[in-house]
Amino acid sequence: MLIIAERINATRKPIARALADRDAAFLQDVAKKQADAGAHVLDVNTALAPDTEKGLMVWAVEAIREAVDTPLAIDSASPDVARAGLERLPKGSAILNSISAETGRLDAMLPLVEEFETRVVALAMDDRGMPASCDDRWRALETIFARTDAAGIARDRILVDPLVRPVATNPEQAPQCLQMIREIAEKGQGAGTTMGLSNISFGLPERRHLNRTFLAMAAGAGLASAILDPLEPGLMATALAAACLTGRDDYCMAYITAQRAGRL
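Where the form is predicted on its own, what structure does this chain have on its own?
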């Protein structure tokens, strides 16, 4: 399972302070800890404010690259900001987070996927807003897939995000997301799935129990990737165990290596 670490995000208060203060040491420490915990990709979101996001993205990418060689996911709704981040990374190394079928967004972001040869997170939504059903998600994905196929972007470069919503307020959405993960695995012609895991537990106590259980359930449904906090106790162990039990870890070598490194 591809683990995309979520901590370097401007919505987190410590990261917002580090960005505002240009505290490279703090940001680099967070990057190192996530990489050491076993994350395969580090998400980078610098959206403190529209007028500072681009400059902060450039600064953050350069600071993180000085500390770790872990691939990065450039996380921005702005094509200009996304380009600024991608320009500072080796071609073909990054993930663009994200595209959707919303008017204008696909036209603006898809050329970046082509130019920088990125993998891409595709949000399963269009102008009708957050999807409620698998049909809603497929309607958006059909638009996205038509465009990515026409551009020659292989399906295995696409990670579909079915858009997990909090179970506290949308209890019907957890089964819908699990069903969508199964359907993408069966009918996505090589496309994978990812999700912002912690969204499922928002607003509830002891969130770690929900996060770990939902991760295991999603892995069983065919989840290929997750955007999560690799420093949350037990979460990486759950991801590694799930990879073993779903046949995604040949001879359980990643699990064994993690145990030898003290990461379980």
Second form
Number of protein chains: 2
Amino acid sequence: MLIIAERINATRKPIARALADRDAAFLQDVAKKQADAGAHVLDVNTALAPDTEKGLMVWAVEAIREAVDTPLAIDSASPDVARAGLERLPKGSAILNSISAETGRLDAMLPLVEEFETRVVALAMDDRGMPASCDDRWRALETIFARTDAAGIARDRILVDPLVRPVATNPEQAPQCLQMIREIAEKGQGAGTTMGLSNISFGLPERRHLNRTFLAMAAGAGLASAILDPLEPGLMATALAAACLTGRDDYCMAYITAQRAGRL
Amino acid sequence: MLIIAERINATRKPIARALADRDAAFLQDVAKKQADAGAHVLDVNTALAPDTEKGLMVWAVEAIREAVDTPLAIDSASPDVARAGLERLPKGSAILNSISAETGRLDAMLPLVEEFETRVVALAMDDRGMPASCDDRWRALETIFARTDAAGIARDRILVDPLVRPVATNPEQAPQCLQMIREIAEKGQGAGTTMGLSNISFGLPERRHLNRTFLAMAAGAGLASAILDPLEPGLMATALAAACLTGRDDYCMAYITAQRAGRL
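One more: the block was the form predicted on its own; return the form predicted together with another copy of the chain.
Time for the whole complex; same chain goes first.
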């Protein structure tokens, strides 16, 4: 499973502070810790405020690249900010987070996917807002796939995010998400899936158990990637165990290696 | 999910010792701890040796019943031993563990299911031995269902065990088991599913991560019950989280209650 590490995000207070203070050492430490924990890609979101987001993206990308070689996911709703981040990365290495079927977003973002040869997170939503059913999600996806297909963007460069909602308030949403993951694995013609995992446990105590359990369920349903905090206790152990149990870790060698290295 | 606690089993050394010594207090303590951890049913296996199994089953059932009211699963390959245990339990309260499609086993065991109005664990295997494919499992199940249907045993009294094999040696077996759980949920006409969870992690280090992860995957695939050690750290938390995530715990109240009680 492709692990996209979520910690470098301006909505997190310590990151907001580091961005505001231009504290490169702090950001680099978070980047290293996430990479050491087994993250394959580091998400970078600098949306503190509209007028500083672009400058901070450039600064953050450069700071992180000094510290680690791990590929980055450029996380912004602004095409201008996204371009500024992507311009500082090797072509073909990054993930653009994200596109959706909302009006204007494909027009603005798809040229970046093409120009910088990125993979891309596709939120399964359109102008009607957060999806409630698989039908809602497919309606948005059909729009996205029509445009990505036309642009010659291969399905395997797309990671569909079915948009996880908190189980505390939407009890039917977890099964719907799992169903959607299965359907994309079956009918997405090579498209992968990802999700912002911790949304599932919002508002509940001891969130780590819900996060681990939902990650495992989703992996069993065919999830290809997850956006999560690799430093959350047990979460990477779950991802490693899931690889064994879905036949993606031959002879459980990665699992055994992680155990020997004290990472379980 | 119906949790069948597995600790009281003669293959475990401390239990073998307690059985040999007729140490009722030890057995009662294990029974209480498993019930307190949230087990719904306690499995009882006294197969130390053929000549003592029946006497020990009677003794163990009576000792455990003095300590807890939790329903029991009578776990024996011997119809004579199973009868001796079931005779000491309220009619309609027990689970018989287990029947299979092996020659002679249905003839010997089905009358007990009828007479004592038990639920029953049905191993998806026949004389060809451990199943490798879903087809193997269905072949055994068709034999079992034909006989249970003819005997008027409702499908919802049957818990099919797809027979989990260690992922370390059979990497393709975990996905096969999940597939079988899905198929029984779809086509079993009300039959439930269960599994001896810890078999999955046999031979690997840090087994708890694999056990938790596979329990969550199986719950996501529709698993109705599991045979597990409720005292293994994190396993009951996974079961409680899985109930939230499969829509079986309204407003996550059981999860929140467990957290408040310090059980997560």
